[in-house]
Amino acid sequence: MKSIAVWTVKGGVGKTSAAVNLAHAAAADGVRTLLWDLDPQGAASFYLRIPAMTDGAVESVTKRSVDPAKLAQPTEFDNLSMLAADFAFRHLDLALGASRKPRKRFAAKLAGLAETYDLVLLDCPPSVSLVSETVVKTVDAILVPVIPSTLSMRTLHQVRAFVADHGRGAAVLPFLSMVDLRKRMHNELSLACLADPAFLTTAIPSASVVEKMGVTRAPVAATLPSQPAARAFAALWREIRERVWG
């Protein structure tokens, strides 16, 4: 099984979309996967329409004798489950603080996911706290939404240095969201990332129909499977899965 976090410390730049769009392409590939929800938002879980987690959420992650797998719901789609979110988790850290070993107890939690699921997605707070410290201890990637923008750029330096510092060997893998090639800055900084071998190569548009996954609370793919971006979203997985899996 592998573990990949999708994180950054910057919202609004397409962390969640892309947690909820890769993990419907992963199941549509025939991956079992695990959408865990560990943003206090619940956005993704809101996305696909599983209610939040009204007990047992913060001990799915921080008590021993809580199994998460006994908590995960399906999805209506096939190989897809999820382990919803609860605004309790605004107080995930307080309660990873309180526990012993956070990082061993978390990576037990994700190592107990092993027989049913092949790969287990996480969506991320966007915020730097105990909670992202231990995920990123933990997991066998990273996914970083990188806007081409200079704030969006800056934040990846933030992401990568506190990965070297306080990671564990996870690889940490950028990608372009939200990229809008009519505008000349997001043309260059696109090329500019580009050029880091980092860098996936497959870049988000900048498109209402994922805007609107508000509204169909589906993934692209499962409403307008023709769009661009429910292409890219595939090719991305695609890219993830060479990269990770090798």
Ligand SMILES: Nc1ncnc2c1ncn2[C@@H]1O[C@H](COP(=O)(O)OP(=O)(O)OP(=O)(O)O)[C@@H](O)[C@H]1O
Contents of the next structure:
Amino acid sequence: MKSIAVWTVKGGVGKTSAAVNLAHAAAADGVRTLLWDLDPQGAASFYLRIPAMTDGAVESVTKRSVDPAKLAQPTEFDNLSMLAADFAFRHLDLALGASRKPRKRFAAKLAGLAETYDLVLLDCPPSVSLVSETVVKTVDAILVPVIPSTLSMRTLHQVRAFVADHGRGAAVLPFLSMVDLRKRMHNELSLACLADPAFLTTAIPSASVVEKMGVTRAPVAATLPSQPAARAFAALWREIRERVWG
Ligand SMILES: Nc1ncnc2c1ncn2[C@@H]1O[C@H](COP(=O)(O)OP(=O)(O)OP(=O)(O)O)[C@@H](O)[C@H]1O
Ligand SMILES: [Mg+2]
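Beyond the form predicted on its own, can we have the form predicted in complex with the named molecule?
Next comes the full complex, and the chain you just saw is listed first.
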């Protein structure tokens, strides 16, 4: 089993949209996938129509006795299950801080999921916190959406520095998000990003079908599979599979 977090310190750059669409693409590819929503906003859970967890969400991360596999809910898609978020996740830092070895505990939680899943994809909040530190220290890879803008690219440096300081060998996999090639700056900065061999080469376009996921409450490929954005997420998934599984 592989664990991949979608995380960056910048908010609103397409983490949740990518997490949901990539989880769907992986599941459609026959990979038994669990999407774990760690963000108290619960947007990934909302997109997949999974109700917030009422009990045990925080404990599923922090307490040895609570098995996250038992709290996972099936989605309407084959091979795709979800661990929903809860607004109580706003206290997750405190709860993790109270446990003696948060990283070990979380690593044990992920290891316990390996019987049932081939991939755990974690949708993380845009914070630098004990939650992100614990995730960064535990997962195999970190997907970082980067809008081709100065500030978004700057946060990639911050993510890399954070992972270099706190990570334990997780691969940082940046990709271009919300690209609008009608904008000269997006063109120029996209080229600059893609000159970096660490970048995944598939760019996710800025597309209204992605925004409309808030209305359809489904991955783009489930409603409009021939749209460029749906194809881009599928291509991005294939690149991730190649990089992470080899
Ligand atoms: N490729 C895209 N094209 C157009 N709009 C997009 C795209 N990706 C995301 N969006 C829109 O941008 C907003 C933020 O996206 P999303 O929630 O995926 O970002 P996020 O990084 O998870 O945000 P947060 O940091 O709040 O968790 C949403 O309104 C979403 O619909
Ligand atoms: Mg999000």
